[in-house]
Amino acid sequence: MNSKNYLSPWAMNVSPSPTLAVDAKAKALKAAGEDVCGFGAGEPDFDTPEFIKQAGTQALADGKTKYAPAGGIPELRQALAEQYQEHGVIAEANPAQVIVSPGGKYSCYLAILATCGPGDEVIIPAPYWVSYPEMVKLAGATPKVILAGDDQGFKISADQIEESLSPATKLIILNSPSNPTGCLYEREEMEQIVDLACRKDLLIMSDEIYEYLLYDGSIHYRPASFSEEAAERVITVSGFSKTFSMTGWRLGTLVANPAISKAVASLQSQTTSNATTFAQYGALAAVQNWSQAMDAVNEMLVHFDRRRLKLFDGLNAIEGVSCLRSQGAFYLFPKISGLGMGSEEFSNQLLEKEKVAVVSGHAFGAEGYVRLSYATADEIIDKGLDRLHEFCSNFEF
């Protein structure tokens, strides 16, 4: 029997995460003794703040090792609901509207799975996070990609979305600050998209996982806070992974209207049951001690900002490479098409010849670019830029 007959249509059509694949390849080379400069992983290189780790440890000591309610421990959901009420995302601090999931990635998937199915189309702006199209396909829906290049600041407009609408369009995905570009939508840009969603009876999934990682005085806007109708239509997804360097804790959050949040909780109850119980107490410590938590974040941001500017200047100093200055997250997305080489070939040769790991823009729906994460040590950035200069100096202009 052909082995593919064992697999479902979903398993046969889904692609593995290219960012995790690049990171795994870089780690394998390092394990083999190679000196690799890794810019692939979207993971802070700092430890989780100590007081959050202590809260998780204390939860273990207190026996918080049993099943939790599917939507999350009540204390955490209540604390998050109060915080989102302060942000204007929900009108009342209703914990039933908040779902805690095992990772922001799973929160995104549940948002899509709860609202989209066969026959539905989902608008995905490109460059996009690599998992969005795959999640849409896993829900049985159809991804509809709209490209916005660096000439648009990597941001699609409401007009572009409206031109792409069909009777099947159900959901628009927004990600601000963005992975992979670090771009940030201005309030007016986002208001126009929200207004379109209201006029055309559409939902929005707003992925705000990088909401606190901002630079140059930039402001993050939450589309659910714009109006009562926006709050009804917007599913806000975030989590603790990036902000508090808690990637391995696997804790994501989702806030939506009561009908959607109830459906998400039901889906989670039948899949993962709940996010890890004792890990949620670490997250609770972060929310209940917000000032202390943000002190730790701001300390990380000092290092991220320095690295951002160093990498930005270094990339733009390479002939044939151009890069926009990111406003959030911890990525840069330089254009390398001026070198006369495709993104995949560039990334593969760069790793093979110079042992520098970047992610091809093709993985993000944007050929001609590559993504570099500056969530890595300064010495890696310095060494990696030297190798990039050496690699690109071999191209003729």
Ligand SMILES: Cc1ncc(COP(=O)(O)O)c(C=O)c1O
Second form
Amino acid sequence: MNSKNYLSPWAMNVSPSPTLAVDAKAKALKAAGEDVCGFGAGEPDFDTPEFIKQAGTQALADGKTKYAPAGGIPELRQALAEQYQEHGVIAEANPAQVIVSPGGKYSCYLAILATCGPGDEVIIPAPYWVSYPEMVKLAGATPKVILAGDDQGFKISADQIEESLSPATKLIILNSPSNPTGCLYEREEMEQIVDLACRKDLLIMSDEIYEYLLYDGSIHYRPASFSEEAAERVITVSGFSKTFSMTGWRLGTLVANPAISKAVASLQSQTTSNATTFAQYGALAAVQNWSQAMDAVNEMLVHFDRRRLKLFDGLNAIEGVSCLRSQGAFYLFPKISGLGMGSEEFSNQLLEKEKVAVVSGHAFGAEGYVRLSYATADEIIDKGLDRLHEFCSNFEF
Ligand SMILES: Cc1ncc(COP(=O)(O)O)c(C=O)c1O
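Could you drop in the structure for the form predicted in complex with the named molecule? We only have the form predicted on its own so far.
Time for the whole complex; same chain goes first.
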């Protein structure tokens, strides 16, 4: 019997995460004794701040090992609601509007699942985070990808979105700062998109997982805070993974209007129950001791920023490669099309010949680019750049 017969249409259509696949490949090569320079992982290389770890450990010792309410432990939802009220994302500190999930990834999925279904179209600006189109398809909806290249700073305009609208458009996905480009929308650019959503009766999912990883004095804007109507239409997704180097804790957040948050809580209650109970106490310590938490983040940012600039300069010094200066997250997205090779082949050959792992732009809906994460040690960046120089010097211009 054909094993495909056992699989659902969802399982047959879904692709595995290419970023996790590159990281796994690099790790496997390393385990086999190869000297690999890994730029594939979207994961801070620092440990979780000590006081957060202690709060999680204490919670375990205190027996916080049982089920929690599906939407999260009440103290954390309350603390997050107060913070989001301060940010203008919600009018009142209503904990019912805040959901704690097992990871920002799951928050995104539930936001899409709660609002989109068969017959709906979702606008996804490319370069996009690899999971968005797959999540939209898993919800039975249709992804509508709009490309913004480096000539427009990797940011789509409200006009571009408007041209792509159809009567079926339901949701626009925004991700600022962006994975994979590190680009950041200016307030005016975002306001135009929010205005469009209000005029055309659309929802926005604003994925703000990199909201605190900013450089060059840049400011992150939260579209839900622009107006009362924006707060109704925008689902704000974030989480603890990237900001506090807590990727393995699996803790995400979602803030939306009461009806959407209620639906998300119901979906979560039927699919995962709650995010890990004792882990939520670690997150609570971060939110309740915000200045201490931000001190730890600022320390990490010093290292990220130094690496960003080193990699940025190094990439731009390679003939045939050009890279925009990112303003957030921990990625650079250089254009390699000048080398005359597709991005998939480029990344495969680079790994094979020079043992340097990068992710093909193809995975992010943007051929001709590759993504490098600088959430890695300085020595790896130095060595990786030397190898990239060597690899690219073999191309003829
Ligand atoms: C844009 C974006 N959103 C969401 C996530 C999800 O992060 P997590 O599930 O670890 O919280 C990631 C992780 O790579 C990301 O890059």
